[in-house]
Each structure stands twice: as structure tokens, then as C-alpha cells.
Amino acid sequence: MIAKTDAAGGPSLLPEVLAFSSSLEQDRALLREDLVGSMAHLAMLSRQGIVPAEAARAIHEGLVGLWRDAEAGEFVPAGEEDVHMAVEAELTRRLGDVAGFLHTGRSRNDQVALDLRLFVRERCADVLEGLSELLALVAARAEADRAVLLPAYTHRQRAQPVSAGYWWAAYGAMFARDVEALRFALGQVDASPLGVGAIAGTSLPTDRRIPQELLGFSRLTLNGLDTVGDRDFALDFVYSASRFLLHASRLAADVVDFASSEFGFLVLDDAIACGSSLMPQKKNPDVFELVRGRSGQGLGALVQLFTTLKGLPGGYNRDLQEDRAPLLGTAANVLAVLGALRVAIPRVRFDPVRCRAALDRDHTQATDVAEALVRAGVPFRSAYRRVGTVVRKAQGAGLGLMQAAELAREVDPELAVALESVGDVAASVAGKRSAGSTGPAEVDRQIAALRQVASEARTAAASVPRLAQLFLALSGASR
């Protein structure tokens, strides 16, 4: 377990130093990225005549063999500081000194930058696929629940009547913004860093455009000194993923509340509700509570990554090794939450009777009554005060607003007429006309928009070159 010896030679690291400085435990997750990147780099070295053809063929076959052995579980990187040196050490063990040609014209600095970009690009595609499925599911629920009416809340107080379709579409709008953020992150990561070397490039006749094209990047990074220290693409991914986790936690918070006996708006299927070890009557929304809890991990990862990068000088610094935990952890976390939501959302249902009862016994149509007075020529602020007077009297009498017509006639006959013109809560919801409102036509438009974003997310994910595809293409590309 001594670094440097097998791969690079030179003085041995103390075991204690190796244990402290090694990133191998975490960046084993980057093995496939490292092998694909090495295959593309080797192809460039061969085409440029920098590495002899026979040596390139041997190294290429060695890399292909490592990929296949890793897929079969027969090669697990070990014994070095990181996955890059572990791969080189294993190639050297299998091929001898000829393996030393592979590192020509590159550094671990640009190598890890490439591996991380390939990882982030792949995870962006995975998350976009998951968001596409989630958006399609939310749109379907919005369409199915259009006729269910419930209170919308501000300050966690009942505010106005809306449809459950509108409620679902609100969370769909959040997830649609997450698609936009992930697509931005995907664009930011789409630059090949390979070939800038440790910091200042190389005097060898390399061509960075060859691995760029082989690996499916649209452009090259601009400056080597910046490239090796750049983790903005990782920040973009962790931010967008963490923001999705935040949105998921808000959905989960509503579900947890709505499934409680205090609300009673939602019923959880037994397949996703856990029981209590002590209280037989309990039916707990554990899945949604855990989704809510996972958002804290996302925020922590984002702060951790920002803090690691804060104040670093230009170029590569070993602090950057600490990017692995927040980046790899966030990727796993967000995919787990996406999977949980896709399983759980179809297994919650609204109770339309309980939802409607919450509206009928409350005063959520007060704004509709004020707007009816406005249509009769009353200034809104005057209408607001007049309706507020009746609401307070109805509350004192224990009446819902729509049951207070007689009381209104005693206080404000004109307001009583407005009250009667509003109709029930279904009419209130149906009467909304403004863009983005809970009106049925607007909800239909929102559902269509969500489905469009879901389609765009699928298309964006499908456009990403996947590692398995790159391996197949590169298997014959080194000569």
C-alpha cells in the first residue's frame, strides 16, 4: 500500500500519508470515465505519431481488457493514491514498461478534470431522464385531479380555492425550472480539458481536438491554468441538483401535512406508508419525510463544495480532491430521490370530500366577492374593507362565507348581491381567467407546457454521449 512505487517510481510515501491523502476509495466511481478518457488520449497520441503504433495497440488492448475486467468485477483499483495511478500501475503490471507511453502529454490534473466532466455529463443525462419521467407523472396527476377542489395556502392559512390539478402543476413548474438548470449545467460541462497538462500545456505535437471529438465534447477549454483548477461545472451540477432536492422537499412537506388527520386531504397507499412499532393506528408518510430530509444533504454538499473552492489560488491545488464527496454524493442522492418520487406519487390520492369540506366551512371566496363588487363599480380597496367586515361577522357566528348571505343582507345589501353572484367554490375556480391561474383552461395550458418540458428533457438526455457508447466506439479508435 505504498503510493508512487508501482506507477511512478520514486520515494515511497509513508503509509500514514497515503492513507490521509488517497482519494481512491471515492474515485473508484470514476474508473469507467478514466478508462474512456485514456483510450481517447491514446488514440490522439497514436494518430499524431507520438507513441509507436505497436505500443499504442498493446496499450489499447490493455485498456479494453481493464474495462471488461472491471465490468466483470475482476479488476478493482487498489494500492495507489487515486484511480488514475491505479490504472497506470495495473497496465504496467500487465504490459511492462510500454504502459509508460500512456501518460505522455497529460497530467493527473487534466486527467481528473476530464473524468469529473465525463461523470457530471453522464449524471446530468441521468437526472434529466428522471426529471422527464417525473414531469410526465406530475402532468398526468394534474390532469386526473382537475376536478378535485381544495384550499391553496399562504402563510399556511387557507387562502383561495384551487383545483388539485393546479396544485400538481405548481410543483411541475418547479421541476420544469430544474430541467432548465440541468440543461445549463450540461452546457457548462461540455468542454474538453484533456491535453492542457499540469498547467501550461506541452511541447509535444498533440492535438486536443482529437480526444474532444472522440469523447463528444462540443468545444475545448480555453486556458490550461484555469482548466486544471476549474470546478464551476461541478458547482453548476450540485447547485441544480440541490435545487431540485429543495423543490422535492417542498412537495414532500405538503404531502406530509395533507396526509395528516388535521388536514385529511391525501390518503397514502399502504405500499408506501410505514407503521409505528408501538402505535397500531399510525400510518406514517416516511418516504416523503425522507425526501424532505434529503434536501439537507444537497444543501450541505453545495456549501461544502463552495467552501472547498473559496480562496484557492490559480492552477491545481490538492484541496480540489475534496470535490469528490459532495459531487458523487449529490449525484447518488438526487437519483435516489427521483426514484422514490416516481414510486410514491402514483400511490397518493386526494380525498375530494375532505378537500371540499375545508372550502365550504371557510372564507376562501372572499376575494371573489370583492371582485364582484369591483365589477359593479366599487373601488377594490373599498370592496376589500366591506367584505372583510362581513367575513369577521361570519367568523364570529361560526359560519362559512357562503353561508352568511342572510347576515350580509343585514350589514351590506349590495355585498349580499355580490355574494350570491359568486356561486360555489367550483364556480370560483372555473371563473379564473388570468394567465397562470387555477382556471380549467389555464391548468390545461400548464399541463401541456409541463409535457413539453418533459419531452425536451428526454431529448437533451438522449443527446449526451454515454460512457458505454464511447467505449464501444473507442474500442476500435486507437489505430
The other form holds:
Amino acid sequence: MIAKTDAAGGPSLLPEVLAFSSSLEQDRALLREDLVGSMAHLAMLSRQGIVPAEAARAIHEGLVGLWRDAEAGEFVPAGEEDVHMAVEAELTRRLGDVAGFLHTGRSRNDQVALDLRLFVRERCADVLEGLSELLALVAARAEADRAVLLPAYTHRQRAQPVSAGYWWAAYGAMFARDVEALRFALGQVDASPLGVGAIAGTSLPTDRRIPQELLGFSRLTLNGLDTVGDRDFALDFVYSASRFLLHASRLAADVVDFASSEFGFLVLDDAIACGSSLMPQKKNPDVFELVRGRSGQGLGALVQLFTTLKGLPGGYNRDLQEDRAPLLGTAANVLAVLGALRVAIPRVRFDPVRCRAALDRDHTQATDVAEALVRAGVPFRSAYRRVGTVVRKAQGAGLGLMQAAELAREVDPELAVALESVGDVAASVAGKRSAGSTGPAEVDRQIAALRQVASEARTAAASVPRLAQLFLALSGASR
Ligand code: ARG
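Just the form predicted alone so far, so send over the form predicted together with arginine (ARG).
Then the entire complex follows, led off by the chain already shown.
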């Protein structure tokens, strides 16, 4: 045990204490981040003349060897409190005492902050890539389904006719905001914490800018005491990811409803519909139910992380180790949901006849009639009341809105004219012209905007240095 026995010369840790305090199960996933970070730190120590060139060369080769062995599954960190110690212990086994130069001028406190930032930065890129694909998919569905008409709902009551393109674009607008949030998170994580040491910095002639540049960070963190206790970048990532999961859960909720026989608007392809072990007729929307359910994990992780951080005194506290489960869990969760949506979205199909029937049997064009009266100079509130009176009569008589003109002719002739002037639902949708509406030109504009965000998300993701690239660059760098 390096941290306790070897370094401090104290008695070894009780096995129960080691088991309780170890983060190795979780941070083993950060091994590649840890190795790349160490390579950059070592390059700095060597360039600054803090570590003799020969020692630096040996340690560098050792780190490269660990990366290769890890990739081949031949090095699995074990037997220590965390991944950082396990790497140092293995290096020491392989190289002897010379490995001891590596930890000069840094602490596990800035090291874990670095590993987490490298992890979050790359996951931001993965999620942005996934969102870019999702947006392209949603835009394509919006375009393909723009002629399908269905009711839009407020209070889960039929409200007004819209196109299915508009419905898809609504979810696209949510996912476009998620891209913005992820890009914000990417900006927040983009600062190198390495080299602040345990909390107060170092008297050695280190240069934090060297690993910052080698690792592709655009700036340094400002203050070491803050840096070692800062997990805001993790909060920003988990928040953005949970908010995406929330949006995905709302899309899923619509799909689950729309695929029920009560609505009948959507049909699920057999390849994504699960069966029942008992009822032979069932075609269940389990994928969408699980997408909806997974958002709970996201929110739980966000609350868990906030709660861990709340009230911590300044500097490093071991509580911070509890960031691993919500952070790593959320990254896996959000990528799994993106993957599920990617295969499921192309496999749901609107039933235009059932959608249309829901409009014909209802009074979703009542607002259009009121607007026809407004166009004839009637104040909106009186138009609203007059249409309301006739709608209630028609509903009582079991008549649709379009058959209500007869009813209106005697009591309100002007309204009868307005009723006749309102065309069918297609005309209603086509007549919407305000920005952000369901009008076809507006939906086209929304689709174009979604495609623009998809391309920006792809570019943002591509600008993030990947660990594999960093490893290649660092392993080729001369010592
Ligand atoms: N195992 C800790 C973690 O994963 C890193 C070590 C923190 N430093 C310390 N002095 N115990 O966050």
C-alpha cells in the first residue's frame, strides 16, 4: 500500500478500512485518463529539468507499456486504494525506485481532478455526437411526416391541429437546447487542474502550461485550493445529461400514449416492440418506457452529486470520491438512451388515418373560427364566447364543428359564415403563419435550424481531443 505503508511508513491499513475507502472499483474506468495525464506531467517534469532525462525516459516507456497492456487486457489495476496508486505501484514493480520521480509536484487531489475532467470532456464529445445524430434523425422524420395531421394536446385534451413534422420538431427543439447545455459544460471542463498539488502549489520550478497544452486544455484553473475541491464541471455535465434524459422521457411518454389503441396514432415496428409472456396479442413499447424510466436515474445522479458537494469545507475532502458513481453512471446512462433512440425512432410509423380521425371527430378548429371572426373585425373575447356557445350546442347534439354551421345560422348568422369560411384541418395547419408555428413554411424553417444545430454539435464534438489521440501524440513526443 503506497499511500499508507510505503509513503508514510505507518502500520498498514485495516483490510476493512481499505475495502470501505477504496475507489478502485469505480475509478479503474479512469485508467486511460490517468496514464495520459501522467505522461503529460512527466513530459513537463523532464522539460523543466526536475526529473533527470534518463529517469524520465524509463518512466515514459513504463507508462506506454501500461497503456498497451491495459488495452490488451493484461494490466488491470488492483490491490491499492485507487487507480492512481495502482498505476504507481505497478510502475514501481516494473521499474524499481526510479518510478518514484513521477509524483513530483502533483498530488492525487489534482490528479483525480484531471482524470475526471478528461473523462467528462470526452463524454461531452460522445454525447454531442449522439445528439447530432439524434437531431439529424428527428429532422428527417419531421420532413417525412410533415403531411400527417394530428391533434396537439394541452392538458392531454385535443387542442389544435398540427403536422407530425411540427410534433417531431418540438422534440428537436428540446434536443437542440441540450446541445447548447453540453457545449456550456464542455467550456466549463476545459481548464487544466494539473500541478496545483494537494492544495497550495509547489516550490519546484514546474510549469502548469506544459501539460495544459499537451492535453489540449485551453486554460488553467485559477486557484489550487478551489481546484482540488471543484466538481462544478461534473455537475454541469450531469445536469445537461439529465435534462436531455428528461426531454427523452417526454418524447417517450408521447410515443407510449400514441402507440396505445386508445390513440392509435403510431405503430411500432415488430423489431422494437416487446411481447408479453402471457398475453399473445401484446406489442409493448418497452423501449420507450425504459427511456422514460432511465430519466429517473439521471435526476437521482444529479441530486446525489449536489448533495455530496453541498456544505463541503474548502479544499479537498474524501467525500469527493463519491462523485464517481453518479458521474460514470450518468455518462453510461445517457449514451445508452441515445443508442436506444437511434434504433427506435426510425421504427415508429404514424397512422395518418387514425391521426386524422381524431381531428375530424373533435372541435380542434374552434380557434380558427374565432380567428375568422377576428379577421371580420370582432373583438377576440366576443368571438371566443360566440364560438364557445355554438361548440357546446354542437357537442350536445353530437355534431362535429364543421356540421355546426346549420345550428349557428339561426342564432348567429355571422358565425355561420365564419364557420363555413374555415376549411378542413389541412387548411387550418397550412394557414398558421406566426414564427414557431405549425405552418409548413415555419416547420421547414425549424427543420433547417435543427440541421444547423446538428452540424454545430458534430463540429464541437470533433474539436475535442480524444484520449487515444493524446496517447499517440504523447507517446511520440521526445523526452
Ligand atoms: N481516492 C481518491 C479519489 O478517488 C483520491 C485520493 C485523494 N487524496 C487523498 N489524500 N486521500 O478521489
